[in-house]
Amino acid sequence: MIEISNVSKAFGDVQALKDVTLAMKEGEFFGMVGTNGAGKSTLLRMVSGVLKPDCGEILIDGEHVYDNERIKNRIFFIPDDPYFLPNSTADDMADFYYSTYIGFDKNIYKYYMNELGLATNRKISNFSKGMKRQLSLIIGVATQRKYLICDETFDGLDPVMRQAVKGMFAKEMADHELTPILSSHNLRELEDVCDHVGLLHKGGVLLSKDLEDMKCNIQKVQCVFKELDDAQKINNRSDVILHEKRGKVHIYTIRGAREDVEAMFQSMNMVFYEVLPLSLEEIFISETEVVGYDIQKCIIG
């Protein structure tokens, strides 16, 4: 498990982060959101141990990271933009890492390098970005560490090769046990693979949580009404947190459980309701608007 407690860094005199408490439990995919600017990459970095916290700490399996080699032992991290060796190709990156990291699995390298069509003797400064990205992925969980750090994941990859890599992702997990925890500016590229999302603005926390727990706790009910009374009933209570009106059709995100919210529509003389799916980017729009924040100015959709 990774802890992180009141963490501050700055940089001169750019605050980068300011009193961040997070948690990331082990075997979960941690999801990191946040601008261009809002110190994702800072953090993650500060979570590898490759820059020490102003203040604050940061515990790994209950032990400090940064000059922690023991700890670093079990982190892989991956940078918004990868270094590879001069005039290497991946078979040499790979041939790099095996001698670097002891336990690095050059079967699932083969395997995954098959899977995803990228030439091993191919030299890498002929790839493309995400092809690149795609390597340095199939790299970091070839060395088997515990915790895969990856920072901008999909960026350069086109839809089928996100696909590809969150499947290798949900591989990994159930068969070696992986933790990964990915960074993005895009909540839309979290969407279906994330167990936790933590929301980073302006160098803090805005939002940290389950998303199962958020998905129970926040429905979406598209209905048309026979009476307006019962509509303005509806609109005036307290958990509706949202309310669309197109035409004669209601949309309503409205927060409580799905059987109290279906059990309110059912006791009124509806003509219709149904009870919709949320998007990940519908349930961050209504949680942090009730904290005054309009995640729209937040993240890039």
Contents of the next structure:
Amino acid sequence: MIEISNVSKAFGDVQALKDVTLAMKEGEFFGMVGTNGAGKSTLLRMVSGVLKPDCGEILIDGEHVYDNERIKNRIFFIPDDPYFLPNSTADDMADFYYSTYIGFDKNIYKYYMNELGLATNRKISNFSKGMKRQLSLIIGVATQRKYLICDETFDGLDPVMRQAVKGMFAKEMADHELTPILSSHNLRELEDVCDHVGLLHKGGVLLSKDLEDMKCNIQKVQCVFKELDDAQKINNRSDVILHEKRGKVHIYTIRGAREDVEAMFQSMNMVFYEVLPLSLEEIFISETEVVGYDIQKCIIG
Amino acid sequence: MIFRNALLDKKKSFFQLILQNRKWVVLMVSLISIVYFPLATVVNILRITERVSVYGLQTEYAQYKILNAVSAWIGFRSYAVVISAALGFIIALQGFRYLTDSRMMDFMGSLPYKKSRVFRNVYMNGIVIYIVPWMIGAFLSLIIAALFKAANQAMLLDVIYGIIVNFLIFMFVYSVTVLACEMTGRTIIAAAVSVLMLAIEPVLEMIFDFYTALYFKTYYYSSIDLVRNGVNPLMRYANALYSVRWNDWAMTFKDVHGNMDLLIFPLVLCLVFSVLATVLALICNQKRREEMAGSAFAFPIVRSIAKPILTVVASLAVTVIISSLYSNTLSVYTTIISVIGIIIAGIIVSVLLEIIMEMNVHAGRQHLWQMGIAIVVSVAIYSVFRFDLMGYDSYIPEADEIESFAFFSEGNSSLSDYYVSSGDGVYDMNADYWSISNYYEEHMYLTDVEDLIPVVKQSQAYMNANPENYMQAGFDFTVIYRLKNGKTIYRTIVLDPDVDTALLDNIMGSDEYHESSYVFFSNDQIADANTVQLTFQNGFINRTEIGADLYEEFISNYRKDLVGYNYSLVTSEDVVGSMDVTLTLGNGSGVSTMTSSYEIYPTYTNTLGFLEEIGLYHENYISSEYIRSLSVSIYDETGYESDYYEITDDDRIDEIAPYLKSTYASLYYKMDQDADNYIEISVSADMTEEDGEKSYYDGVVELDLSKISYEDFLELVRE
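Complement to the form predicted alone: the form predicted in complex with its partner chain:
Below is the whole assembly, all chains and molecules, this chain first.
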């Protein structure tokens, strides 16, 4: 488990992170979301042991990670712009990591290189951005570490490769108990795979919740009322987060369990109502508006 | 799909992984060490072998020259230390460049290694990259030399010492550069800080020496000063190497070991500073924040120190340029220009440094307080020298502080002709003395300061009162004080024309002064000499006799006459000639000579009598009967020839000749006070000696102003 407690980090006059507290459980797929400059990369670097927090602590499996060989041996970090040894090929990098990490699985390396169609003996300097990203991910998975930390994971990947990478993560989580920690500025990329999502904004954590919990506790209902009084009753409820009206059709985002919300509408004389699936983005918008942030300005994609 | 590396199943250590990825550096060092040096050894051997063949040197001497040539190339006195220093610089910058790149820092920082382990591995990597090829190259060169019969057993020791010397020099530069890398965050800044740390002391000393020479009227340059005062190991080593390198050795174990002793102290300094720099680098490595990769400095305090120092150096250096533009550097005008120059240079350099450090044109306005401090310090340093705020020019030690002193006029000293040379004409710098001042330091016999201090005080006052023209007035003397606390102080003074000559007579007339001012060869030196040659010369004619007994008799008479030597004598009488005594010594590896000179005054009756007795003496004038022609060139104050006269008429020559004397007569303490016109007189004479031998003189003579004035002479010539 990764425990981040009241971590702050400043670069000169710029406060990159302030009092960040997060937890990342083993076996969970953690997605970190935020705009540019939110502090995602800084936080991931600190979790990887590259940077030292100014204050607070980061514990991995109960131990501090910074300058700790034993704990760092459980992590593989893929930065947003990965570095490769000069004039090296994919095999050269694999060779390097094979010697560095005990347990590097060359079969996994070979398998994924073949699956994704990357040449092992071609100079990495001739790879495209997306190919370099793929290579980093393959090597990261092949090291068989407990935690795989990726910054801007899907940057440079085409839609097909994104799906392939998601499949790779899912497979490794199932087969080898991998705990991926990914960051992205795009909620939609993480929607399919994340178990837990953390939202960073301007160096702080806006929210950190299990995706299922968020989905379970918010419902989106599209309905048409027979009587205006019923509409007024719903509008006045405090658990209504969002209300839209398009002609006679009302769209409500309501906090609460699905059964409770359905029961409420069933008790009224409705023309029709239906509970619609919420996207991660809609959930975030709803959640963050509660705390006063116009999240539309925070999230792009 | 297979791995390219067939040995993939064998894991490599972190050290090996780093080494594997520095192959270009390894290749470069290997090319230099394993290819260049052995090849160059072959070329050097072939070259020196051809040279000894061309000169037809004797076998033993030829072998001696070959061994020395090879030793100077592959042994510990080789200039290869420059390459070792350069490699230390390059290997450190290349190895620690991960500290300057945030991507590389992400890479290295995320590996499962402690920071100290990464530092250790990279650091040791650099040492191995250097030392292994270097040792291979050194021994390969030795083997090649042996195959060419250009090596002996002592050379093996020489080469081993050479490896040690080069390694220590490498380690010093390497560790300082590593420290610079840990203190900074960009390669160019690291390189600059490294150079600053390596060179700041000699650069500052050069600037301060320049300022001292420029502004302090009593400054005396002693070449030993820089060696004594510096702690920079490279400068210390360079100075020590200079004394070692010019010496051809017998290439015995004793010689090799003995000369290596001269280098021990600077090498110990190298080792000490290497350890210190490495420890500091490790501390910086632990304290350093990883996010500083790519920033100019990892620690703000380094910027706060480096930038002002560089600004001060540049500002003070501007005065060097300004002083070359103006002849009078002590005028009010030049002083104002210098201060303005310092301020402007300080501003420009400070702004430029900030721009370079931040790679941002707009950054020039940052940290203005550092610029302010640097300018204030620069102006303060300049003022200390310009206005002699520390009293350099008025300094005289207390009488009870002085253990002994030397007092001499370098330009008028017979010691300027004292030297030791080896047979092929190369000066043997490992023999007795570097310079006249060095000689006097070893022969500092004067102790009675009662006469000295008033002379010095009066001279200093005279120089301060006449800052622009004191140099044209009187004779300059050097005073060396040896204090009881062991310190040696040098000063130059120009005598006040109104100085009490009695005081100077007491100083220069003393036995201690005479003993310190002349080289009297010892009985052992005379006994060891193959020949003792005495040559009398007066500018017109040289006469030579050989014999150790003649030298002893000459010295005996000369010592009697020296009793009358004092300041009054040398400023009132012309020298009539001098005796050069040359000892020739042969030691099987070449001939060497020792020469000393003794000027002779008209009052030296004993000496002159002896010289006449052995037939060496000749008057310092040419009789008109021998003169075939005279030419007189007259130059005006701008230096252009205004008149020229060619005289061949015997009667005219008879009239003019008595007023001419040898230029030799004015070598010591005689100055031509009349500067209105400059006359150059040339004489062509055809002389027949008493023994019937003919000799010729075709050269410049001087006007004897004790017999005729310039104006009267010009009238005579123009008749």
